[in-house]
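The chain below stands alone and is given in structure tokens; this is the form predicted alone.
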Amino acid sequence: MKGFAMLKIGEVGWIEKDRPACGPNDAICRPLALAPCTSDVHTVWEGAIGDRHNMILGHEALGIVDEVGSEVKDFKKGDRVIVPAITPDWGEEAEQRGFPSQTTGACGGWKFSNFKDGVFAEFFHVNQADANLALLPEGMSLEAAVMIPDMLSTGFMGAENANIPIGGTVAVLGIGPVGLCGIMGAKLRGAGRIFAVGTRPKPIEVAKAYGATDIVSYKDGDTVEQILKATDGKGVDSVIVSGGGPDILVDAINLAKAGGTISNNNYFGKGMFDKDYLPIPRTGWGFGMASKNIINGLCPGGKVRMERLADVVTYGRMDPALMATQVYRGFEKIEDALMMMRNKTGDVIKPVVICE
């Protein structure tokens, strides 16, 4: 089969791996839908999980099962899928304590283009597919549920970690698809004021239809001050940080309320740093006593959250399709689609291949 893949650190192409073998519990899937990620970009030019050679990019898809293992009960060849980005093994030690995302080690649920092929191939393997895969529901955008497997499910993880209270005031910092499905999340979770912080038009366009009341563009001043003076200086009870560098941290703890929280969703990855580790404000964070708390995640995976974060589009809660601004059809449009995710090119905020 064929497949596009990192071949080492900032270098990528197409490559010729065998189909993978299906165990008793897994399927094999054709690619419906693809959406490159961020953390593609991450992975192959930041080394960010370090160098990986030849492995196939991708863990956004909507697939069409081509085979299942004799254990499987719940699919069949021909399904239409959704296949989270993170395909936890279910019943491991850290899914019996609540964070499936870990299980195996830190990260552990993350398998696509981190320890395993990812998606971006003719065929691709998931495990424990009764656990990990959910059906595509009928008549649904391909550009709307191919946003489901990641994007919703991280950016719905920052407003469910954010302990936002009904009538809440949240700023969500950074507005890719991600920051903006943790602005929607947090309307959904009852937030009042929504501060969105960015400076591209369509992401503007977007964040304000999924909810924000307030723009702040960082090219405008300091963003603490701007929202502290926005507030007349109480700052906020949430904060969302879906973007930004290392010291994007920083921003988040000064403009937190005592007692706030401090959702990060965001991809620390490692081109960013010249030290391994995160800043913290000391007296922001009221000299390690402010009652601030942080809070970090890992998109979660699984049927149930698929089936739910479905519903969600399906009774007419948010339109993900508004974030697909490149629409590419075919299978090898993969690597343009990449491309411009990682340029950015024009008002992108994100690239989605049809394969079907």
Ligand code: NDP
The other form holds:
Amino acid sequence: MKGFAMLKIGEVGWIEKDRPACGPNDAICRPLALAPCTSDVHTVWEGAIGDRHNMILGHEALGIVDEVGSEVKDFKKGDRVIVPAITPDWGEEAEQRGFPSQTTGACGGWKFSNFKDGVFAEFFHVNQADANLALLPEGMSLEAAVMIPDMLSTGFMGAENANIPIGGTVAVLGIGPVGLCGIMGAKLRGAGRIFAVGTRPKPIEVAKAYGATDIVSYKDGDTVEQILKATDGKGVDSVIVSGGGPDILVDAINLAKAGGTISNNNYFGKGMFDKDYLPIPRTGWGFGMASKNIINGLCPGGKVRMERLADVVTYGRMDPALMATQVYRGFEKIEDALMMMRNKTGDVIKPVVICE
Ligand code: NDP
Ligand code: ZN
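Give me the form predicted together with the ligand now, not the form predicted alone.
Let's see the whole complex now, leading with the same chain.
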């Protein structure tokens, strides 16, 4: 089979591999729709998880089931499914502690395009199909549904982790697709005022549609100063970090009120260096005593999560298709879509590829 792969750090290309084998609890799927992720860009061009050789990329997909293992009960060949970006080993120790995405070790639930071949392939393997896959609801647009496996799951996690009081003030730093879903999540969680920090017109338009009340450009001056001024020096109850480099954490901590929460979605870093540190501002963090908590997480996966996110779309709470700014047709277009994600200029929020 054919797949679009990371050949080594900084290099991508098409490769041939054997079709993956199906274990008794697993499924093999063909892609129905695909999307590249900023995380693929960090992985290939920044070497953020270290080197990988000839690893097929991609973790955002809708699929058509091609084969199921002997123990799989809920799916059969031909089913159209939502494939979560994160596919935990359900029943494993970290899952029993309440952290399924961290199964087998930090970020261990992230298997596609990390520990095994990803979904940018003619066939891909899904572990524990009954626990991980969800049926794609009839009639849901593919452009909307392909945002569910990672963008909705991660962006909403940012809001879920942010401890947002009803009517509370939230700042969302970064309004790519993850931050846009963070805005939507903050609105669904009952936020009052929502600051969206970004610069490009198209994401700003979608940020407003998803519930942002105030737009701040980090290029028009210091973000913290602008938001403190707008809140009479009070700051915000919750900050959702979805863009920028390591220094964004300084902004986030300085923006939060004492007792506020900083919820990080960002995937930080270049290369694998144990001695890299992320900055915490000493005074902004109350010399270590301001009850400003930093919470982070990896996108939640699994069937129940996918079904709930699908309901957000089915029952009209959100239209994720607003983020599908470029729609390609044909599996082989994933190469163009990834390059567009890498360069991300103009009105690009998220390119998507419809495979059939
Ligand atoms: P994008 O690159 O599409 O968006 C980044 C946003 O950050 C843009 O709106 C950009 O604004 C903004 N930005 C850049 N610099 C600053 C700054 N100094 N202050 C405020 N905003 C800034 O990213 P995605 O939405 O695709 O992803 C966001 C992050 O989430 C990435 O690090 C990604 O790898 C990570 N991620 C994490 C996951 C997880 O499980 N935790 C899962 C998926 C993704 P502008 O365009 O106007 O310059
Ligand atoms: Zn992703």
